[in-house]
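We begin with a single chain expressed as structure tokens, specifically the form predicted on its own.
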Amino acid sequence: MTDRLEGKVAFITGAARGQGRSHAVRLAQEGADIIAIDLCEQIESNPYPLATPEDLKETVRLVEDLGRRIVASKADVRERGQLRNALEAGIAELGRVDIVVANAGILPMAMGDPDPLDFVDATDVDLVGVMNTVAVAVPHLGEYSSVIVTGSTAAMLPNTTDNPAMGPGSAGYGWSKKTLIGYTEQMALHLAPRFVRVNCVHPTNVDTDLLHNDGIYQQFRPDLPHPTREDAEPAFNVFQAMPIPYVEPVDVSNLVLFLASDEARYITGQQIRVDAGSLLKFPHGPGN
């Protein structure tokens, strides 16, 4: 373990598994203590299983095994009061917050009868949840703090998340991630006089549960009635210029670490892709 984040505290949403857990572990490896939250419940419109309390406990174990402190709690990013309470409980124990990783997100794919409220559920988590996370954290951030928002390369590609066949939930995901581009730039501008940086990370496919579920497999392999992961993985390669199906969570975490560190102290308002060349391959979207 090195000390690029020694003495810093990171507030991470969606920390029970996937990218959130990876971010927590990677930042802890570099000396950060962690305030971790996750919903740890199911959202009805989201067809794949979300994280559980046991998943969050595993994140706690992994961080503590690195010799770092972690305050973990169940909280819903859609509820600003819950987020504020969770953050303040973490600050009470750990003393401060320097890094915000607004990572929690869902992708409610249409499986069965789509419901317009699926759009609402997606935007409530993927957009409003980010805004709530930043809102409760900003009053506590000092100079050279860093806010990192999880976007999506898919939202920067036309004809990927706006496909009507993918349903209102997917449209909500895509619209939220696109809106986060402007949100990041606005927050970076307004927080710059305080030397608080705000950047957005845009991954391509990532090897997490958001990618590996029946809804995604069906979208990539509509020719099969019940496609499996093995059926879908070759089709995942189409999105990247590099011949890979997806990046690993740690590939995103390494960028999050850099943006969280003082090495990036003057980098703000940026949209940074971890996409294995997907926008180089499809600058106007697949099929264009």
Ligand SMILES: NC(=O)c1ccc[n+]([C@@H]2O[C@H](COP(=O)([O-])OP(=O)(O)OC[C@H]3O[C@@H](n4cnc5c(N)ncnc54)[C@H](O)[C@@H]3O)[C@@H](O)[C@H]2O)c1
The other form holds:
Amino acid sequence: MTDRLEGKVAFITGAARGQGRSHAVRLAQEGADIIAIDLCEQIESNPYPLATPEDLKETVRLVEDLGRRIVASKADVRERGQLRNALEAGIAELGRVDIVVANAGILPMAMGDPDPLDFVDATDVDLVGVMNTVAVAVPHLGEYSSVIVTGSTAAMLPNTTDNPAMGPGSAGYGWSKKTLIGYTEQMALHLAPRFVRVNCVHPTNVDTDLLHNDGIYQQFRPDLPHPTREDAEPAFNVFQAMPIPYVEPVDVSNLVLFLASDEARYITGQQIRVDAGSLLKFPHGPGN
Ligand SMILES: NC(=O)c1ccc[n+]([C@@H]2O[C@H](COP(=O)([O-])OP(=O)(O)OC[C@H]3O[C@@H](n4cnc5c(N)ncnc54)[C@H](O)[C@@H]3O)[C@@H](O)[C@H]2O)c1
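Please give the corresponding structure for the form predicted in complex with the named molecule, as opposed to the form predicted on its own shown earlier.
Time for the whole complex; same chain goes first.
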């Protein structure tokens, strides 16, 4: 442990599990206190389970075990008022906010008949949810604060954005992630005079529940009626130039940590991939 974030407070959405939990732990290891929120409920159109209140409690335990403070609440990124209340409760206890990690996301990949509402749910969480997170935080951000938005290589790969054949939920996910590129650049431009930075991280496959579910397995192994994790894992390699099926959450957290720290104090408006060379394999995607 070092102290690259000593004295700073990070506001992290989707913090109950997966990458959000990993970000909370990694930033806490470097001295940050944490304001954590998660929906901790199901969204009907999402075919795999979202996090539970127990998951959020486990994040709290992990951060506190590191000797750091954490204020955790149940809040929905689609509801700006809930986010504002959660953030302000955290600031009341921890005194400030310097880092925003807009990470919460869903991938409502249709398993049966496509439902156009899947597109609405995906964009509400994956795009509007990010904008709400940043909106409630901006009034509290002082000089050298850092906003980190979670995108996806789905924003850049061919056939993963605006593609009705992928189903409305998947198309909504890809379109949201692609739109976050321009959003990041605009926010970075407008916050630069205040020395507030905004960057977007784009992971390839990450070893979390968003990847490990039947809808994704089916997409990677359409040749099988009920593919399992073991069936799908070899096919996951297709996206990366390095021969791996996915990166681990901590691989993304290490980039988030760098962008959150003062080491990155003049890095803003960037799209940075943690993708094991994915875009080198698909150089002509929409964002490339
Ligand atoms: N796993 C991957 O392969 C992958 C790849 C690229 C990008 N991403 C992105 O990484 C981010 C984190 O996903 P993950 O991989 O950790 O998956 P995950 O499903 O484990 O975590 C997502 C978290 O967001 C929470 N959440 C969902 N909707 C919410 C809402 N409305 N309000 C508050 N919280 C909500 C969930 O409960 C869950 O805890 C997402 O933005 C996702 O799109 C994931």
